[in-house]
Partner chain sequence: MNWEIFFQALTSGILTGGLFALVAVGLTMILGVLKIINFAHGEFLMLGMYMTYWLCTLFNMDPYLTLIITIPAFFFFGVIIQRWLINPILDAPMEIQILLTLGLFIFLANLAQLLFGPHVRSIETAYTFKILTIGSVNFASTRLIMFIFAIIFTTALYIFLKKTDLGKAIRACSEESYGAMLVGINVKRVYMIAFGIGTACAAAAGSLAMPIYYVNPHIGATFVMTAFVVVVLGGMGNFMGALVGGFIIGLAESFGAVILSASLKQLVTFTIFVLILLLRPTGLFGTKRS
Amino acid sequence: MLQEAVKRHLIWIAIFLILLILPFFIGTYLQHIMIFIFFYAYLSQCWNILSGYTGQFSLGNAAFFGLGAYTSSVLFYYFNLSPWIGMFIGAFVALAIGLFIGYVSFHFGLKEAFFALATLAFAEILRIMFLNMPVMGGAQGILIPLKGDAPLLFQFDGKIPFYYISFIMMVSSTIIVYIIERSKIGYYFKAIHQNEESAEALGVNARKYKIYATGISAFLTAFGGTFYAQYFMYIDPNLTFGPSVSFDIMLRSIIGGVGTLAGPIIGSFILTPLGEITREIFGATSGIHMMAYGAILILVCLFMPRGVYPWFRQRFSKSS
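May I have this chain by itself in the form predicted in complex with the partner chain?
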């Protein structure tokens, strides 16, 4: 037992250490790819709390992402407030909106496809509102003022700091999910996912915990928004609130395995390189690489309908 535990930890420690020293051995292009793997793994892990564990399928996490990006950027742009502080304010703004969306949706008993479409609509409402707000830059978005190498303002010279920030974000979100998974609230989440009625019969206030799940997911997702804004130094409503953001976030979890701790990470480690590889193989000429990407998504659904990670788990429990 103990040996097993050590060995299990060994492989995690090995992976952890490799990733920790990796940026010094790879070029900036691969650093960028790794940053995006971590970044999406983080966002997808946040999504996983609400949609994977609690089973409330969100198509609108872009709402929280955009709020995080806009809050920190607007505060920095107008008041020169460091995004390090702004990102926490953004997280609380997203938390408030998240709790509101959760409260409204679950108070009226939205479920499944209805909840999914409602979240999509909320994100779209925010996108259109920001598009029409001149204070927020409107369609012209916000170009974050360049300050050079200013770590206190979340601006760095190279990519390595971003690499570690995104890495820490991914690891800490996974730890948070790990803790939630093993806590009382996590059991409630899973109980709600499996069968809401019986969870209620056992005395779980399903509505309350679903709202909590939305809040946690919103709060954490907002940090990703600030990271995005500081990494690209430019945001506009379509880039941050657009449906494609929500889709990109959830695809990682779905591919990897919804409601599993490793799912979002594995999904992200597959999807981001996959996009790069298809573009690499088919070249930038006609969109064949996008076709291949779409086809691969379809094939995963048909042959691994629970995601890659559970598929492997199933295979191995069978063979061993």
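Starting from the form predicted in complex with the partner chain shown above, please give the structure in the form predicted alone.
Coming up is the bare chain, nothing alongside it.
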């Protein structure tokens, strides 16, 4: 048993070291794909905190993503405030909205499909609000001022800095989830997921901890919004608050394994390259990548209902 644990740790260390040196051996297109693998693994890990561990299925993480993107971008556009600072302000804005959404939803006892629809509705409300706010660029969005190679303004000449930032984000979110998973609050989250009524009977304040999970997920997701804005140098309400953002985020966890530490990462390594390849091949045909995602989701639901990572882990444990 100890040897197996050592072997697993050595494999993860080897993968970590390979990913550290990888950008120097691949071209810019593959760097872009790797950036988005890390980026979506990060966002999916944030979603996993709320939906995977506490079981509160969210369809509206685009709300927190968009708030992070717009807060840092607006502060940079109008006040020349560095996005490195703006991203933290955006995270606290998203935290406040997340706590509000959580409080309202759980105060009125929304669960399962009703909570999912409520989060989707909040994201749509924000999307429509920003579409009709000229100060936020309206439907045209915000074109972020280009300052050249300016690391202090979150702008770089080339993709390698973005590669390492997205990699650090993915690793950091995984460490945060690892810590949560093994802490008292993590055990409370899991208890709520397994059986909320039983958890409350044992003294767990389910509503409070579900609100905590919503706030943590919102706070961390907002950082991804700032990264997206600075990477593409353009945002608009549909790109940042649209339903497709939430679906892109949650599908990685569902495919990889909801409520697992490695699930969002594995799901992102499966879906993100597939999405980029289908966009490259069928660029003129909108929505092909979502059709591919749907096909994979159907296959996973049929043959690996708990996700790819739990399925492989179960088979590996049986074979050993």
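In this text, the rigid core denotes the largest set of C-alpha atoms whose superposition between the two forms falls within 1.5 Å. Residue numbers count along the first chain shown, from 1. Computed from a predicted structure; not experimentally measured.
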Gly55: Cα shift of 2 Å or greater between the two forms (core-aligned): no
Rigid core superposed: Gly259 CA moves 2 Å or more between the two forms: no
After superposing on the core, C-alpha shift for Glu276 between the two forms in angstrom: 3.6
